[in-house]
Amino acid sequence: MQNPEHIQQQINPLKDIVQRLLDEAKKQGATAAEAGLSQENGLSVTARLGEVETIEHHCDQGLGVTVYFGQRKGSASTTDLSLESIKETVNAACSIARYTSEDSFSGLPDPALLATEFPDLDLNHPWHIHADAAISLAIDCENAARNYHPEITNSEGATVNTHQGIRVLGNSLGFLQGYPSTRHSLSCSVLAQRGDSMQRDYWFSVARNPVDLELPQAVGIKAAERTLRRLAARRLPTQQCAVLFAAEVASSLLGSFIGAISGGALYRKSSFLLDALDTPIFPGFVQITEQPHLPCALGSANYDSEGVATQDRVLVEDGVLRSYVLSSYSARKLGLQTTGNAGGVRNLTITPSELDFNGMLNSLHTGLLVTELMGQGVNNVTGDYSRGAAGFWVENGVMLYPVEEITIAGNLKDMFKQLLAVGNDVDYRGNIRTGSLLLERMSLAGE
């Protein structure tokens, strides 16, 4: 971790720029303003078939401002941080605001809700890796996959990514804060062939701290194993059956849930969970929380994209929906208070049971294990769900053979209520943290 004094030396000049922009907005007549500044840099290296395919160095910066003239709002952005550009950007935002119609719900957040405490969440772990070393890691990762089995016949490559950035947020209410963060990843994708059957699959590892990444060989071997097990996939007859969503795809179900309880969908009346607050959505064993202050986690933050303080929250308690996901604007539209979710949820967690993956397979007994989802067949208004899927047919708790070219369908309201178990095989590689999810019944369309 970097020295705190050194970090402040990096952040303070950016704070000065944001403050300069806010002062300029006031000077040009804005009654309120907010601004965000980001500076990011990173390295991305891809190796394929033992050779370097791409080396990319990233270095980006951006400055955005939103101004208010009463209830009229205008926004503009720039990548040029010079004084002249700041004046021009503010002027552009002000020009827009003067001609937009009034919106009684727009404006800065409630000053009383702004974050005032900023504990270190351990989000900044720079990876000072040279391109040559990154290339070596990528090649080691890919070689582990390619050499794993003779049926691994080709590769889409292995990629090493490292990213470091600083974000500063300020507004005319006196809020002005910033913090650095890092995100690193290692991924590999390979192809396998057996007779006429050809399949591809992949695996990846992602972390704030490079020491928390899986070893390159482990990522490569996992990618190879996942690819090989898909060979000779079959189709299934059309039927209804129990479905187990593997942890790596289960997060999409919770993503649909969050979309349905988000303010934008609610005030537009385009959600299948409209007016569902304090009603049972899931079975009584289900607990879903938001934990934005977990150290080193991928979704952690002390404040949301408006500067409102984040806090641990219960969204679902004993299966009952207890809270929506709201920004200041959507909260005002609904006559409620922001939940500190401008920019989305942070470390959404569904409490797991004691069942590991094998235990979940035994609970499934006979049915479909889904390991890949395709398409975007989710209707947020009705809850109707229909997506292409691939995975494995399971009998007596044992994966018998791979399956493909099938469609699974249901309605999310029914699917949530028919949740039977949550595995403890939690996937921590994203902002939604869940184990595998077992559903009692879905429609499966195949042959």
Contents of the next structure:
Amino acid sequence: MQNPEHIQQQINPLKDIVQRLLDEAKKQGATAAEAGLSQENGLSVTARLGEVETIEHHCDQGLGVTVYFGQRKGSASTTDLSLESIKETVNAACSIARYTSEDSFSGLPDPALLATEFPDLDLNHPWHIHADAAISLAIDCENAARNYHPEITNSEGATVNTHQGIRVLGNSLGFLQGYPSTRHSLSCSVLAQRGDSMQRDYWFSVARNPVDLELPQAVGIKAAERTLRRLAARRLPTQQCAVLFAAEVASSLLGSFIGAISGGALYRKSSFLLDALDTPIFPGFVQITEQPHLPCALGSANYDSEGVATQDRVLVEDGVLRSYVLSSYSARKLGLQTTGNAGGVRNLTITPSELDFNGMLNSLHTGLLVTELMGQGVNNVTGDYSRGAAGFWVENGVMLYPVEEITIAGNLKDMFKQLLAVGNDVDYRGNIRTGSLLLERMSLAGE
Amino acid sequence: MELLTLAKQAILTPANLHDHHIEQIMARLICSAVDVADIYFQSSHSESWLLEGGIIKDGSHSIEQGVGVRAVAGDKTGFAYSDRIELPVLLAAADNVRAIVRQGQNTAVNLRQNSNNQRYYAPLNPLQSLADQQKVDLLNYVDTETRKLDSRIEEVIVSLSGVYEQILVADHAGMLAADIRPLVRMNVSVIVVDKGRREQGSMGGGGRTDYSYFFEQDRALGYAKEAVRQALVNLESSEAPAGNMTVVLGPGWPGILLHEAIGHGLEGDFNRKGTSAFSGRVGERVASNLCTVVDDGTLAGCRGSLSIDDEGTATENTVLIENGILKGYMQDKLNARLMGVKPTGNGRRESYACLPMPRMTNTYMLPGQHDPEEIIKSVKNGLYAKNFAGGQVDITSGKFVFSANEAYLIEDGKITRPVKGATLIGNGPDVLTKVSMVGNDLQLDSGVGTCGKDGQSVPVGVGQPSLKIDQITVGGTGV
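Structure of the form predicted in complex with the partner chain (previous: the form predicted on its own):
Expanding to the full complex; the earlier chain stays at the top.
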């Protein structure tokens, strides 16, 4: 942890810039404005085949402003934080607002909903690691993978990544807040070869606090194991079967769910879950919640990208959809109130069962375990789903052999209803936290 | 005015930087152990306009400017960047980057201006090619005309965007090159509703030119008509088949087959490292003898074209596969040097804040002999895939997917009914060996492609004539 006074010293000049943007917007005639600024520093090193491959020093900054002239809106952004640039950027936004249309739903959020409490969410843990130390961590990680088995024959390397940044958000309603956060990761990707079969896989660990990262050796070994187990993959005959989505790919199913109940898709009527509020979407055992204030979690924040206070909420209760995912604009379009989700959901959780991964395999009994999905074959308007997949064929709860070059298809509306179980093997590495998900039946295309 | 002069005026002059400063930074950056070093300046102005629900809902303007500094020794790379184009910042970045090489004598470099390259697009500023009112009028016109096309149209979304980018790149050998790269893009998407069923259609295009492009040949309305046509076809679509079958791909954008199935696997970095399913296979047969595939950065005004790549190398028309035989890879400087071949003008980066790597430009297959109708007629039972969304590849296993969003059944040599979108999956190194007919109808895509690799996005083009693939797996639900 850095001392709070020191952090404020870093944030205050950035707040001043944001305030200057807001003042400039007012000066140029805007009736309301919102401005944001971010500044980020980082180091990324990659080691490959036992030696350093790249050292990258990152240093990013940017600011953006949205101005309103009544109900007309314009936006502009820049990477240049100089005083002159602030004027030009505001000017560009104002000039655009002259040509956009009156939109009775546009504008800043309801002042009563803006965040007023800012508890420390424990998101800032700078990693004072020198490039040399990072390189040796990366080498340790990659060595653990390369030495794991003689069939590990090549590598794409191991990468250590550390980033710290500050974000400031302000608007002409008097909201002006900023906070620092950090993000660190360790990843490894190796190749394995047996005869003509060559496969690649990877593993990564990511955390706000470097002490929460998996050990380099553990990441390397997991990468090696995941790669080896794919060797000599076969195809499968075209059929219908039960499908278990491993936790690391299951989050994409929930991502499609969130996409379908997001305000933008709903007011454009481009969602397969229109008018679904208070109707059953999942089986009765399913609970889905959002917990934006979890300490040290990757998705945590006190307010959304408009400054609206975030709060714990239930999205799905006993399988029934209880809330959409809305920003101020999409909420007004739908005649509802914002849910504090401008910028997306934060720490979405689907309540797990008692079953661990092996328990889930036993529940699958016979069918397909999916560990990799390929392509974007999801139609958000109809819910039609068809994606490339790789994984394992499972019989009697045992992974028999790896499979590849197959597709799985269905319709998300049916797939959600056919959810049989949620594993407790939760993957915490993203904004959507889920265990493995077992689906009763999908169409599998192969040989 | 000379491009180099324009780019210097835009990027160096405001920062009070001159050639001798670049020489000074370069001297800090290079030493006897450094094989490649470069300083990449970029200034990019972009805008976008969005019409939705019948109104101009959003507009935005963005300025991105910065400099990236790189030194390469062997296969080791040091890299730093900054959005502050200032001498002290650049000197410090050079010191940081130099640390990748721990020894070696410093050497001096004298810049020479490089300006003899051929140009494949004019140094236009799209943002200034229309007054803002005209941009807004164009969107409104497209919206109004689109809504007249069919009573089942429920929503129309029209977007227009433009980029004016100037780059300046100096390298260890003293080269100083500049490019000015315009890029425009327009898109129309519609939602149609009929008897409670809802479908979408989307079409767009663009290139390295200015907004006048959308007024020529009635392109803007052409996108609208095509989007509506696709959406209406999808209203009639039924379950797609599942399993192995003969597939005929239409011309143009379905060329993402080539981009995914073989293009990525032929990028120099993967092959230098031996991680691609195509590694070490130059001279081998990887496609039927009907197939000749090129990556061509020199097509006038195309979205994927570049006069010079982001390392200052002139782009070219690189033959990847000739009559089915693998000829070579796409290279940047680092990988070309390590593999002992020439760079092919494929060193690209998303921006100054990213490292360059081998990337595609416009990747397409040359036309064959067959009339497209003959190709359809030759298929007893199969799928005709006319349009696609995106794709993805695992370059190591060679498995790739691409997702059809407009497809029809072929029954007894005739296109019959439309089917729902489905993902096609195949194996890159052998899918083209199953190409048994190639059409005489080569088309390039309309200028919509964006390729992602290692988190970096760059604009690309694809193209192909109609193709018949004897067997590929179609991922429908009709089991």
